[in-house]
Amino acid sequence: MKTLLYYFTGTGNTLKIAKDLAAQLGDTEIIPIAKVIDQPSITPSADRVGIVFPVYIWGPPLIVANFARKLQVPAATYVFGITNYGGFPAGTLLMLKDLLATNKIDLSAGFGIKMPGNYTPMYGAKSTAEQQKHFAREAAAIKEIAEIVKANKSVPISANNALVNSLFSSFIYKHGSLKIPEGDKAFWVDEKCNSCGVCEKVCPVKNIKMSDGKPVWLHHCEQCVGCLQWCPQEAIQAGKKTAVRKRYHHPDITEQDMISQQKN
């Protein structure tokens, strides 16, 4: 059976999950959401469609929410979601289910996988040893998820309790997500910048352009912090505290992988 996996990532965690799942499923194509998001509607033809993405402010990234609103599939298509998170998912996958339901699409399964947290504006990367623990758990989780997906099973959507979901995924996400596109106003570049342009190349939504050898942010940001994490010189900062915080991107994902995600 043909499976399409649509993904969005800033540090590579989500792409690693998609690649690992594809290896388990076979006959699977992995597609960057950023590549297709400008289409007026997204109408894949496959037996299964998976949506793989990180949790941002206890909800889906804006680009993923937009993708869900545009997705159109036949009723017989098995649709599932996988979200990865550093803290907890709250009601993120339930939000995805509701978004898909507006197009009469049923989210048959929703899985959460804890991965190394990477929102450097708030905290630094975990130790290598702690990261390896996450990677081992991810590999085990993918095997279980693959068996469910292969069987086209309907299973409960992964979420926290109703109170947590309401507070974080309804109230905090609703208000916090409004600030995401212009959240890049906190980003700046220090004296280590050597004008390599990697930040511009890896930004999945083309929110960065180089001007006089320095990055300029264009205020349609997704807050994936890919620019900050992939900068070879660690010259990109967000606010006043990131200069001393350890960076992170998944060790199995390459800069070229990130570049290939960028929207057309």
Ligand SMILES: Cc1cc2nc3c(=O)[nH]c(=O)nc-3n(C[C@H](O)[C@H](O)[C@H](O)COP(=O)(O)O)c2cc1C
Given for the second form:
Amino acid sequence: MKTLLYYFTGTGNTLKIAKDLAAQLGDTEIIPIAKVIDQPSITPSADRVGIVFPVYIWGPPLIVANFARKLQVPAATYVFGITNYGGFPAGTLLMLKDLLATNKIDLSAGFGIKMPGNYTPMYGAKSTAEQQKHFAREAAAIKEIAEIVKANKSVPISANNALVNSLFSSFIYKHGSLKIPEGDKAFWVDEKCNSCGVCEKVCPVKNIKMSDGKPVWLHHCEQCVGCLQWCPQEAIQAGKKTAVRKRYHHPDITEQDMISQQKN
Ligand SMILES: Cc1cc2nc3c(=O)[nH]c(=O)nc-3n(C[C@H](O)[C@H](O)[C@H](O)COP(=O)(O)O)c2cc1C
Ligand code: SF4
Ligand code: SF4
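Switch over from the form predicted alone to the form predicted in complex with the named molecule, please.
In what comes next, the whole complex appears, and the chain from above leads the way.
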């Protein structure tokens, strides 16, 4: 049975989840959402379609919401979602279910996995020991998820309670997500920048252009913090507090993996 896994990632957690699941399922293709998002509609043909993505402000990243709006699949396709988050998901997967329902797609299963948080504008990376605990739990979760997916089973969508979902996913996401594309106005580059150009290459949505050897942000940002986390010099800052905060990206995911995700 052929499975397609569509993903979006800023620091690799999501891609690691997609790779681990693909290894369990076999006959699986992993496709960056950024590579297909400019198509007028996305019409894959497979027995199963999975959508794998991080939680942003207790909802799906804008590019993932857009992907869900464009997705069209035959009625028999088993569609499932996996989200991952540093704190809690609230109603993120329920939002995905609603978005897909407008295209008459049923989200048959929705899974949440807690991973190391990556939002350096608010906190630094966890210790290596803490990260390892997350990774061990992720490996165990993927085995369980794979069994459900292999059986094309319908299971309840993972979410918090209705009050939390309504406050965080309806109210806060609704307002907060409006600011995401221009959230890059908080980014700036310090004197450590050596003009290597990595930030431009890892940005999934080509929101960075080099000018006189320094990155310039173009205000169609997804806030994935990939540029900030993958800069080898740790020269990209967001606001005033990030200079002293430890960076994070998943240790099994490479800069080349990130470059391969970039839209055409
Ligand atoms: C812009 C942004 C917003 C985020 N919002 C949330 C959130 O609302 N709740 C949460 O638990 N984690 C949040 N996170 C943390 C990520 O969901 C988490 O670290 C995820 O594993 C990152 O996946 P990635 O490595 O594939 O990019 C946020 C991260 C970013 C960059
Ligand atoms: S990745 Fe960092 S060092 Fe390289 S060009 Fe971008 S900001 Fe400068
Ligand atoms: S500019 Fe940085 S934060 Fe924005 S989408 Fe690109 S890599 Fe992600």
